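In structure tokens, one chain follows: the form predicted on its own.
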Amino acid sequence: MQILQNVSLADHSTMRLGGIAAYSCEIASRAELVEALGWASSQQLPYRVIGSGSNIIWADEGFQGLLIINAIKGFELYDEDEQNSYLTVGAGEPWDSVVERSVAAGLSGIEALSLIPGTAGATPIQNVGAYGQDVSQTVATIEAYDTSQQAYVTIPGFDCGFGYRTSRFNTSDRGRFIITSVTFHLVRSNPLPPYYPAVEHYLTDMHKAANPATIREAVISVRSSKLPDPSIIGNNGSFFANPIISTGDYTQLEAGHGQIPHWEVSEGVKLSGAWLIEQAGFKDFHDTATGMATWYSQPLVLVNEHAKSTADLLAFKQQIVNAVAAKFGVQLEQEPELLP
């Protein structure tokens, strides 16, 4: 394990902004994680553990501590019977590679989460979801280092506190656990309808029956047409979560603004954040002052065209938040975590 000094944090966020980290290292095993944590403790330094940086934003001030890059690999498949399989993957595995390999094995459960950037270990933290699936539906167990106990623990999926884009790992126990592997319960069967409308349309247009491979194919086609590739243009994917409001608040909102795209969910009513942003005047919006923009086909995505700092990004974000709040009285919440 090599400790590097004065590392650009912009290289560790797909938004490509941020200051300098005093130190950084890459860990490839559970033992190296413990070694890295011990080194930070011996130097009396704070630490941050990240994956690929697809859902984080670094402050311009940088980080005066140790950046630990989780690159723990692993892909182990265990067939319980002809129908049920358990897939254990290292936290540092690229997520889309995990989905691709699971689909190639004929397994269903995460195929609609194709082409989502990031690493496998990051997916439970935010309960990553798209196109009708989220990881909480398939997470069986999580192996993590518990910094409070200074020991590795196994956490069952039902004990992860999953909610819409949340878990105990980014709420009540933020910073306590460092995920090293995730085990998913997948099945050998075709996904059942109803399918996400865009996926349904793709299957119909292409005259294809639904199975894990065709659902993955459809999602890749839809995502590629709507979302920018973070390897080409700086972005964090959806920057805002779709807001959830109470049924009563939605009734009042509809009375003042007419029909609004929405979905009934257990927590209340989920609104289309993209629609709210577009109606507030930020569809395909390019801000010369900050160098930021909204993506032309998906205003939930903020892209870095030529921003010079995280301050530029946050100023642009606030413009959108203020405009949506002023027009609809709805508060947008950002999805990427601002660090440190």
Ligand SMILES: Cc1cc2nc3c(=O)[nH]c(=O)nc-3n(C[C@H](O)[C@H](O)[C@H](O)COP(=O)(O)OP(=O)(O)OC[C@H]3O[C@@H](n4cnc5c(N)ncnc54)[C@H](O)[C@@H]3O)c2cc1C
Contents of the next structure:
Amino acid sequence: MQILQNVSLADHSTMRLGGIAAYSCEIASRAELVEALGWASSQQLPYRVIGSGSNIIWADEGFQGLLIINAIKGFELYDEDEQNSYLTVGAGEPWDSVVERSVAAGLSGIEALSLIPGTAGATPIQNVGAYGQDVSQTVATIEAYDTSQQAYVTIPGFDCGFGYRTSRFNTSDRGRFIITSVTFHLVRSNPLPPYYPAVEHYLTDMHKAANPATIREAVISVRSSKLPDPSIIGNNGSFFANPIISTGDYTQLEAGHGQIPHWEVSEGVKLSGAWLIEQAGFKDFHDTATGMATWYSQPLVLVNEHAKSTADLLAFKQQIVNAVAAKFGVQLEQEPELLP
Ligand SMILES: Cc1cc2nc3c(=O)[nH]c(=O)nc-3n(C[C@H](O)[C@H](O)[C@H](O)COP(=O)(O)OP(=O)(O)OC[C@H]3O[C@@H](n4cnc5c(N)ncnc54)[C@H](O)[C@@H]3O)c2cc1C
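The structure above corresponds to the form predicted on its own; please provide the structure of the form predicted together with the named molecule.
Okay, now the whole complex, with that chain kicking things off.
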């Protein structure tokens, strides 16, 4: 395990902004994780474990600590019977390659999560979801280093406190557990309808029946046409979560503004954040002052056209938050985490 000094944090965020980390190291095993934590402790330094930085923005001030990059690999498939399989993957496996390989094995459960950037170990943190699936539906167990007990533990999926873009790992137990592997319960059968409308349209247009491979194909096609590729332009995917409000608040909002695109969910009413942002005047909006923009086909996505600093990004974000709050009285919440 090699410890590097003065590392650019912009290289560890797909938004490509941020200051300098005093130290960084890549860990490839559970033992190396313990070694890295021991080194940080011996130097009395804070540490932060990350995957590939697709849900992180870094402060311009940088990080006076050890950045631990999780690169623990592994892909093990265990067929319990003809129908049920358990897939255990190392936390540092690139997520889309995990999805690709599970689909190639004929398994269903995570195919709609195709093309989401990042590592497998980060998916439970915000309960990654898209096109009608989220990982809470399939996470069987998580293996993690519990920094409180200083021991490896196994956490069952039902004990992860999963909700919409949340889990205990980004709320009550934020920073406590370092995930080293995740086991998914997948099934050897075709996903059942209803499918997400954009996926359904693709299948109908292409005259294809739904199976894990065609759902993956549909999701890749839809995502590629709608979302910017972070290897081409800096972004963190959706910068805001779709806001969830109470049914009573929605009735009031509708009385003042007419129908707003929304979905009923167990917590209340989920509003289309994209629609709110467009209506607040930020559709395909290019801000010359900050070098930031909203993506032309999905305004929830903020892109870094030529921003110089995270301060630029945050100033642009605040303009949007203020405009939506002023017009609708709805507070947009930032999805990527501002670190440290
Ligand atoms: C173009 C684009 C599209 C996206 N689309 C979606 C989408 O459809 N749905 C969705 O849910 N998300 C989406 N995202 C967000 C992002 O892909 C996910 O949040 C992803 O899981 C982040 O993985 P990562 O490895 O990059 O994590 P990082 O950004 O490196 O880390 C995210 C958080 O997890 C913590 N963390 C990372 N690894 C570990 C670990 N092993 N143990 C403990 N903590 C850890 C970090 O400390 C940090 O708090 C998108 C992002 C982009 C850029």
